[in-house]
Each structure stands twice: as structure tokens, then as C-alpha cells.
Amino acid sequence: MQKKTSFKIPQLKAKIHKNYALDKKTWLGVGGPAQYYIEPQDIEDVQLIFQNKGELPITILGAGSNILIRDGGIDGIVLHLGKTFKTYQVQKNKITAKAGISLIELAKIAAENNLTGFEFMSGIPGSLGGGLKMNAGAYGSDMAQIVTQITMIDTEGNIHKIDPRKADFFSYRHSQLPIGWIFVEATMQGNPKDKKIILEMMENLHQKRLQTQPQKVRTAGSTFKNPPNMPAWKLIDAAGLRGYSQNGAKMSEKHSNFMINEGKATASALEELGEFVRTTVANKTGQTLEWEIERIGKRK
């Protein structure tokens, strides 16, 4: 595609940033540029973007936690829900949240209103509107339990409501927003609990976590996801792969699922090791596994 060298939209309240550097916006902290960034202020700014957007792909950023960008960018538009989209109300047994707003931070919204459900976000590194499309989980809980509503902006900039429990919407780490649209708010539902007792319940799942998963590093998660019959770590370590690393790119020993950047690798050094963990797996155990981490970008 041939990259425009100016982009305007009338009326637009965001600043539009051109060639704007995406390493330090992901987990990972690999990746090249974006041909234009754009963090828009409000719902009518994301319509106005989708509505003006020409011929000009765009690409959903959120929090960065479960992303690998590719060294070479990422051509088109970058949308990034920032600060603005980070406000929540909280109803009855309800919270209606923008989708910019970290998990953690609705995990510690919902138990200071007495709401459990929730529990399960307060280790979860990402936004609401990531966290909806990967349909995000952990411990048994997952988004499709407690999501009662979702607003989403497809690609022409209309609005779309929708009860996903009623479409059939989620499934495991997945959900079925179409090609092009983006979540920006959604209404959960949890149910009354003794706030002393909820964070309890978030502190044993954050001891298990310190027990279980590599702390102050860079990585993104999980790096693929679980094969119906056997977790992901089980077949890396079966493979003999538990700690192994290469070109700065490491899984980790704490947590072979875990893939880690030790200081200099890049995303092509981080996508290889994936790759390579992917075919010994297969070739070891007959199983192949599927990428959980979202791979996007262009080679450099």
C-alpha cells in the first residue's frame, strides 16, 4: 500500500501523530512504528475516524499486554483508547465501563462496590476492550460470565448494542466482533459479596500468581493458548523447552507458557522463538499449539 503523507479529519478533537514509535506502548516493548496514531477523546471521535478513515486500514491498540508488533510498523491508522476512555458507573449490581479501562482497575472497582465475579481481572494486564475480544480469563472465569452488554462501532462509524449471551458472542479466548469494529463500552454484572471477603479472594489468586508466573519482565502472557486436553506449559515442557531462549528471546522457567523478552530481542527474535517452541512441540507430542499473543505488523 502507498502511504499517504497527510491525514486530516474535520472536526476531530485528537492530535493525529505521524510515524509514531510503538515499542514502549507494549509489554513486550518491541515493534516498529505506526504510520499515523491516534488516541480519540470521545465515541464521536472514533466515528469520525472510521467515517474518514479513506482507504486507510485500522488497528486496535490496547493496553499492549497481549500483542507482539513486528518490527517493520504498522501501516494505516493506530486507534488507541487512552485516558478518556477509562470512566465508569456503577448501578445496583452493575458496571458499565469504557473500554480503555484497565481489568485490574474494574477488579478493584467492583470490590470496593461489594460486586464478586470480578475477581478474576485483578491479575490480568490488559483493557476492557481487549479483554472482550479474546474473551480474557483466568481461574475459571471469564468475560462471557459476567458481560450483560457491549457497545461496538463497526467500520462505517455506526453504533451497534448487543447482549452477548443472547448472540452466542463468546467462546473460549475469542469473540466474534467482526472484522474492522471496536468495542468501546460494556456493562458487567456481579453479585453481592462482603468487600473483606472479595479481597481475600484477590489476594490468594495473587500469591498464586507470584508462585506461578515470572514477575517484573517483560511478557506478554500467555503465549499460546490451551489445547482442549492438555495446558500449553505441559506440552512445552514435554518438548524439553522450559527456560529455553534464544537471540535474547526466552520461555521462561517459572512459567514455560510465558514467553519473555530479556532485554535486547526483537520481534522478529520473539516470533521465532514462538515459532520454533510451535514445531518441537508438534513434532514431540503430536499436539500443535495456537498463538494466544496477537501477531501483527509487518516484517522489517
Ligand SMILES: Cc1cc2nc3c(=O)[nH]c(=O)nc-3n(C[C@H](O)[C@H](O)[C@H](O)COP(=O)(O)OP(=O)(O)OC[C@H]3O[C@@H](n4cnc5c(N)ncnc54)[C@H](O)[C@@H]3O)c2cc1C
Given for the second form:
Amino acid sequence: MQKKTSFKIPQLKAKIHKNYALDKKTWLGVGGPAQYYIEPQDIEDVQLIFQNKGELPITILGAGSNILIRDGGIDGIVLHLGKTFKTYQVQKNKITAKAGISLIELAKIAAENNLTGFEFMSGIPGSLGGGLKMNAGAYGSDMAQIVTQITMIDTEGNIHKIDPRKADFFSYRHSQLPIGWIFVEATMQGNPKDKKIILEMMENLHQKRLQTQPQKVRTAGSTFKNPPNMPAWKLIDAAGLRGYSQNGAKMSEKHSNFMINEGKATASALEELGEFVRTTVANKTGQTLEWEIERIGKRK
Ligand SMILES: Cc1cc2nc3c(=O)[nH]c(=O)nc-3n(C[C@H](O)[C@H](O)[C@H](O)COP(=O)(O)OP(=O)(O)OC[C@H]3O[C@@H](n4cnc5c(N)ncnc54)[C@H](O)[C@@H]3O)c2cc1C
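Mind sharing the form predicted in complex with the ligand? What's above is the form predicted on its own.
Next comes the full complex, and the chain you just saw is listed first.
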């Protein structure tokens, strides 16, 4: 941990937790503690944290569904948009929501309001903020196709609003969020459609997931990005690694690009398995896989 032992922001509404366990905050269920952990109560709190962070680095944690926190934990501040960042408004064909809301919830809200375009979110267990950061997508759609305005806070605590369509902001599983900034809100636009048809579309996508992806396991979804001409799972299959496991970390039998914590894997066991898969795939197929899961924090 860094030398600074006390860190206070007098005007802050949120509590500052010290040495806070993060393993339960991620889908993979691994990782060491945060030096400081804060769930800001509102946008002003977020600004105060950025303005008063001093030398402490800030790490944003969403729903923890695309992240592997290393066993040595995270120095500095881990900031999580919690309960107070789940509010939303529906206006005509647009939904404006705070960045802590879940993507699954957003898909339901859109369906309730007879708006199509959000169905792809219905099986993605991330938050809106995480979805924007990764340009989350599925079955041919992604955030880039529906987001019309984004509100971000920069490293000094200033608020920025942009139209991401003008700024060429999104690409495959990537956004141009400047380093150290945070998404706090976004507006998404759908198109009118009957709720019954939308719910049927969502059910179809759900059935597809049930058939192709492992359920009720500790995973962070796709481990590697799909290279341009070939899905990552095909390369992993070609390398003979479907179902391969070591030290409690496993490539799923059902979807070979899903890495699973079988129960007692450490973060380093999971990361080592990923690196082993990358090396083996490169040796056997000549293709380089790039991590989709973000790995953060210190090794033990
Ligand atoms: C079972 C399963 C299925 C999945 N299926 C899909 C899928 O079909 N398609 C897909 O794209 N992904 C999928 N994922 C991966 C994951 O759900 C998405 O990438 C999701 O968008 C991550 O959001 P999160 O809130 O969990 O982010 P986290 O995992 O917590 O963080 C991911 C990144 O986003 C950043 N971040 C989070 N919130 C903010 C914020 N407010 N401002 C700035 N940065 C932020 C973090 O700093 C980090 O860099 C799946 C995961 C699982 C476990």
C-alpha cells in the first residue's frame, strides 16, 4: 500500500472505507483489497473525490463483470457508483440514466416503455458505465448504436457532455474515454415497438445464451476479444483447450472463450491460465489473442 495513511474529504457525503475487500465485488470472485473504497452519493461527491484525490490514483469499478482484480489489491481509491446512481428518466423515445444502473434493468425499462434497440443488453450483467467503457454489445448490436449523449467527469472534477456519434467515440469493445475520467450519465435512443414483440426478442436472445454459455458460474464473460476474421472460441478449440483447467481456473466446456473460477482459483491462477491459452493459441494457430477481461491491481 502507498504511504499515505489517512485520507479525508470533509464535505463528502459518502463514507471512505479503508482496506476494503473487493473479491465479492467482481464476478470472478478474486482479488485483494482496495486501499480506499468509496461509493459517491451524487455527482457532487464524484467531483469532490476527483478534486481532493491528491496523488492517489482512482480506479472505477462497475458491476465487476469484465474485470479481474489481482491478488495484491488496488492502491489508491476504488470508486463504485452504487445505489444512488441507478435512477433514470424516460422521455419520448429516449432513456437518460445514471451510470450505475444495470444494463439488464435498462433493457427491461425500454421494453416496459415500448422501445426497441435495447434488447441486446438483456443478458449483459454489467452497469451502464462499464457498458459505455467497453462499448458492450451482443448479437450484432452495441452501445454505440443507441447512445446519443454521455456525461463524463474529468480528472479535475469538471463535467463534460458529448454526443458520441459526432466524436467517433466508440469502436469494437472500446471507447475513447480519456484516461482517469468517469461516465456518470448517458442518454440512449430507441424506436417505438410493441412491448410484446420486444419481450419475445429478449426471450429469443436469452434462449441463445442458455444454449451457448455456462450459467451460474464465476466468470467474466468472453476472456479474449474476437480477432477480425475468426471468433476467439474457434481458435481456443483449434488449440485443444476447450475445458482445459489448471489450479482451479478453467476454460468452459460450454463456451471455450469463457474462463471460469471453479471455486478456489486465485487471480494469478486465472491470469496464468489466460496467458497459457494465449501462448498455446499463438503457437498452434499463429493468431494473437487480446484480453477482453481487464486485469487490474498488484500481484501478490
Ligand atoms: C456471464 C457474462 C456474460 C457477458 N456477456 C457479455 C456480452 O454479451 N457482451 C459484452 O460486451 N460483454 C459481456 N460481458 C462482459 C461485461 O458484462 C461487460 O463488458 C460490461 O459492460 C462490463 O460492465 P461492468 O459494469 O461490470 O464493468 P466492470 O467489469 O466493473 O469494469 C469494466 C471497465 O469499465 C470501467 N468502468 C466501469 N464503470 C465505469 C464508469 N462509470 N465510468 C468509467 N469507466 C467505468 C472500469 O474501470 C473497467 O475499466 C459478460 C460478462 C459476464 C459475466
